[in-house]
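A single chain comes next, written as structure tokens; it is the form predicted on its own.
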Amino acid sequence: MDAESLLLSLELAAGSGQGLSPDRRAALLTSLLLVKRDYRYDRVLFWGRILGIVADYYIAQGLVEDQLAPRKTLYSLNCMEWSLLPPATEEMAAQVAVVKGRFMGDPSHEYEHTEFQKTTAEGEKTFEEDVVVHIKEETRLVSVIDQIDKAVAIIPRGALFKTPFGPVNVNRTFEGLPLSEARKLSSYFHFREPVGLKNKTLLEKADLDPSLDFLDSLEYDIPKGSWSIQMERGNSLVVLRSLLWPGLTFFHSPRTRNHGYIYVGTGEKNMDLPFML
């Protein structure tokens, strides 16, 4: 959700229980404006909160003019002091894949994981050794945020447009989805570089508008049924909730520009979802 319309966005998302105390709201309103100024971002999004045992991580993201350029991620424990996180890598994802359970809430906390490594001695005999690997919680935080962004960060169709020269900008003329379109999963796109769109045939691309339909649609997500879509407040608000990453809520008021998403959860993926559908 955009930091400039934070109070309205939090009110629209409050139906899912994603709320903040008045002092946290006031702190975020001030500090996110300072983050935007100091880091010279085009837009700042309040991404959400990852719940920890000792403390919670409040997450914000900074965007440049090209909306699909790599986003800069910051975290805070008190909504006032923000620290920049390093970009996610495949090596990080492989490291944290073995870590299970809740976050602690301490960035310096280290998880211990025992691995079996084969070593060959001079006599060409192979031995197995137990090696203890230390994984920082900050590394896990970076990887989990990246996974959630790639899987369930979404925008309504038309909120962004692709220029003929390549960059993706905010569509200033976007006035919201019609009520009939707002009920359809096909009206919502993943807010990341397209993956499945490149595999479509020319015949499938024939009906697509290249300036608007340049992202992957939610209707092709696997497993099917991983999204819950509901109309609330007398059809004046559409709410999408992810069943794959419980805690992710997207909201949009049809025929208005108000839309956004927020994640409030433990940072754990629902691996049992295919068996629950």
The other form holds:
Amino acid sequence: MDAESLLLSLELAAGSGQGLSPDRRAALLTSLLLVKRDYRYDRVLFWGRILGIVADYYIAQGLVEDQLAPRKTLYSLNCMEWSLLPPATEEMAAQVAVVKGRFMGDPSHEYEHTEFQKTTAEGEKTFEEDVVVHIKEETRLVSVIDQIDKAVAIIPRGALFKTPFGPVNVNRTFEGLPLSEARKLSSYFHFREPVGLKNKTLLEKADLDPSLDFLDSLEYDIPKGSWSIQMERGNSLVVLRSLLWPGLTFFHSPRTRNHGYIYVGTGEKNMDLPFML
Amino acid sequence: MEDSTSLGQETENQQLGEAARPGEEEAAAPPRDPGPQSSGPWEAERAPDAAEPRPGSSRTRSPGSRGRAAGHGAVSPPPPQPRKPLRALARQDLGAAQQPDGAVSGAPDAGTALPDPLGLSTDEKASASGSQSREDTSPPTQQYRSSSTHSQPKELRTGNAQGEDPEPGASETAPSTLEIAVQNAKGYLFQASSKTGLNLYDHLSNVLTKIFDERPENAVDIIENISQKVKMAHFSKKLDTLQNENEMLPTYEIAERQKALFLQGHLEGADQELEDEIDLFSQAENSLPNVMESAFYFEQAGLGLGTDETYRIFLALKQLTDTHPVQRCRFWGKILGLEMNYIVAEVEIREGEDEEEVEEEDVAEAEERYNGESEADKDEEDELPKSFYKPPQAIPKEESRTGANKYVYFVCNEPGRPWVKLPSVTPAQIVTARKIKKFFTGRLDAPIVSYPPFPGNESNYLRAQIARISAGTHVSPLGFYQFGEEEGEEEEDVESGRDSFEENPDFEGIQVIDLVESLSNWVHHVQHILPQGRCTWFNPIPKHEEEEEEDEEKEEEKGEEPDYVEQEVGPPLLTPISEDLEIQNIPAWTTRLSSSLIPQYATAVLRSNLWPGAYAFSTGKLGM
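Switch from the form predicted on its own to the form predicted together with its partner chain and print that structure.
Once more the chain from above appears, this time first in line as the rest of the complex follows.
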């Protein structure tokens, strides 16, 4: 959620039950402003909170002018001092895939994972060694945030538009989704580089508006039904919750510009999803 | 722009063409001498103007090439000419005919020099005469002029030769040709579209009016959107009354229901009634909890549904206590579902009010009797081999107000909707609920499709989960509750354990620091549910011995089976939570201080790692 409208966004996202305590909120309001100034970001988003055993991580992201450019992620343990996280890479994702369980809450904690490795010595003997691989919690944090962003960060249709030169900008004339569209999954897009657009048939592409429909919509997410759409307060607030990453809440007031998402959870993917539906 | 009809038009248009083209080139090329190049086509237009000798030769193409050359090339000192009038006229043309062109995008003047007096333009025109040294000063005037013409696009100052010298000779026919040209342009603009019936003239005037009314920042970037919005505004009025009605209906419904919540207290609004109510509460135990107070403490821990939502839940609980015979009630929590959510209230019904339970038991007994009869029939036929399998007897559910059924739970989807009572839970449901993992849809009558098959629908599953969560996560500080002094006699050889407790009047509170550091300061105050699905052990074996004689044979054949089932024992009530098993190497609970900055007023917060979303807090004074 945008740091500018933090209070309102927290209020709107409160339906999920998890929010922020008053002292954290106050700390965030101050510190995110300073982050924006120091790092010269165009926009700062408060991404959410990852619950750990000993402590919680508070995550923020900074955006530059181009909304789809890679974002810088910062984390903090007390909402005041922010540290930059390294960008996520494929190797990190592979490394982290073996770690299961909750986050500890200590960034320097190392997970140990023993792997069998066969090493061939000079002769014909092959040794099987148990190699203990250490994975830092920071790496895991980076990778999990990246996965969550790629999988479930969403934006309503029309909030961003693509200019012919390439950069993607915030649409200042976005007035909110109309009510008839707000309940459909197709009006929400993934807030990341599109993956499935090229696979669409020509017929489908003909209906798209190239400046607005340049991202993947939620309709084609697998498994189907991994999003729960609810209208709260009658029809004046639409809330989408991800079932794949439980804890991600997206809210939007139709016909207004307010929208945003926040993740408050343990940072674990719900692998049982197909059985639970 | 090039599609002109008359020759005169063509020339003017040619100039415009040059203006546009060099303008583009100039925009790309580095800034040149003649003043700030930022005023794009206007400047460019001036350059060719300055370059070519106007009088008389404006009809031919050569000025065009020279103009182009001028636009390309270096600074050709523009000869002092009476270029003013034609420039003015040409500018008006530009004002008229170039507007449909995208040339407006090139000129930042459009956005900047807005407040320009009309008089200024003519004054500037008059003053900006002659010398090329004026090049530098004239750019601002040019800008004013261009913007002034831009700002009054509709006012075609065709005859605007105020203070202009009509050019000798050639230009005498020019005004009339010009007039024709302008009128042609205007006529073109007025042409109505065959599809929509709009015309460009009106549309542009609307767009510019809107821009000037709203004055958005960087309007040039969003000009297309503004134009689109103006077009859409034409159509939206007709559909207003029809569409919006349907869409807003659910909002109004909910608002009406919640209004009823707020008004319930005022229905019989006499003061006497109010006093009576308060008296009742002070005498009897106050059945309504102070939800707002608890919500405040939970908010310190970072949990909460938002203040106004909590208040509505508060009112809904009050409505519950008014309509049902409730001794004590508590806001248990909220369960998120796919389509709708559940708000759950934990209620202790006043004694003697639970007649509904009896009916269900009768039904269960009737079924058992029926089963017994059918078995007797089979015995008489004596042909087919009888199966010796007796399904394990269903473990009976616990009595209401004991064990897992100690409390009755009411749910509603949203505050304002009616409360629905959940049925009591049976051990079989708890046992199955432990094996499956399903989402709630939000509808109480939804079937649960799972393996192993769940005996019941969503309301039963919800109740089973609530029972499990309560048993696992309801904790209180050590010493807050204590066992009653009169302990119930233990039955037979079954250790039923103590299952009642009461508040300890001497409890003084535990320091918050202690509560956070050590888990042994917290105890469960709800009975643990045994693997059997009940809180008190039920031995199914003795019943077997009491069955009819015909079955004795079967019993002997079954003698190999152990006829003694181990009693299941669970941790007794009021066990500290430090005894809870670890889950995958992490402790079952996480403790936190709500605020590290001001520890003296902080609350201790306990978070369950087994049931994410279960929290307990204690303020360190009188524990909550």
